[in-house]
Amino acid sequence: MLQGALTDWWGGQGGEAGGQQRRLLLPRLFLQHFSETSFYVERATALRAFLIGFLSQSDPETAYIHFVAVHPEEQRGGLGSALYRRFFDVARGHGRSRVRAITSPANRNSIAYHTRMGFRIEPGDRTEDGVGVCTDYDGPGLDRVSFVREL
């Protein structure tokens, strides 16, 4: 169910290679080992939204949102915000005071969404369209925008 969403919800963006890249971001271990901090929404047995997050093992003040998606028909309906608020509550309950996340610099909707949710864009090693970008953050050619939100 989740793997299909990673292909279908992006409308074929990036072709099969793009779908494969998204699927590789969510191996089964996230669902097996971070079930307390990962959530999904189903309606009529169909997946409509999910958030995969975890509590940092290295930094006891930090929680991390790894991947979030909302079915295109459900966007702007509050599901994403509800998942984020639930994650913030769980993180606070575990004594965390900040949440981190990243996105691609090309994903302008994600950048805008995270800033509306109270995340601050962290400085990068370069600026692209007024946004700090961390070059090669996830490997060669995989630049990212890094966010932090204080709880």
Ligand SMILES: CC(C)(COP(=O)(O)OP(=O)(O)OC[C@H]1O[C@@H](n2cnc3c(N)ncnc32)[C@H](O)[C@@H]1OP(=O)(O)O)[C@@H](O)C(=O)NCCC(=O)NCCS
Contents of the next structure:
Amino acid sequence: MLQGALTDWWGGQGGEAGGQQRRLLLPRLFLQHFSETSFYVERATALRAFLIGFLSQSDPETAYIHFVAVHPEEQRGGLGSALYRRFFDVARGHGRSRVRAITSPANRNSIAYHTRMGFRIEPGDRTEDGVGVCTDYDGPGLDRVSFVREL
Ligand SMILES: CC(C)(COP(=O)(O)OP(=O)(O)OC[C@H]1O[C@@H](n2cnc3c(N)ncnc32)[C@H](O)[C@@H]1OP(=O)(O)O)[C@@H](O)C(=O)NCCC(=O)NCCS
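Follow the form predicted alone with the form predicted in complex with the ligand, if you could.
Okay, now the whole complex, with that chain kicking things off.
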């Protein structure tokens, strides 16, 4: 079910290569080993939204949101922010004082959403349409926008 969401819920962003890239970003280990900090919304057994997050092992102040998505029919309906609020509460409960996340510079919706959710965009090494971008952040050609929010 998640694999289908990773293919379809981004509005075809990046074409088939984009879908494949997203599917590879969510191997089974995330579902097995981060279940206490990952949340799913289902209606009549159909997946409508999910958030995959974890508590950093290396930085005891930080929690990290790896993936979030809402079914296209439900976007802008409050599910994304509800999942984020739940994650923030759990992270606070574990003594975390900041949350981090990244997205690709092409994902303007994600940038708008994270900004609205109180995240700051880190400067990066260049700007694109006024947004700080970290070139090759995840490897050659894989630029990312980096977000941080205090809790
Ligand atoms: C990004 C995403 C998770 C947001 O979830 P959502 O349920 O649509 O967001 P919400 O309805 O909870 O919106 C929360 C706030 O962000 C704002 N917002 C959400 N999407 C926005 C957009 N595209 N542009 C501007 N503001 C936006 C909302 O207006 C709302 O603000 P408000 O509190 O002032 O009303 C969802 O649109 C999505 O799944 N997109 C495709 C997948 C994706 O890009 N994931 C993120 C990168 S991994």
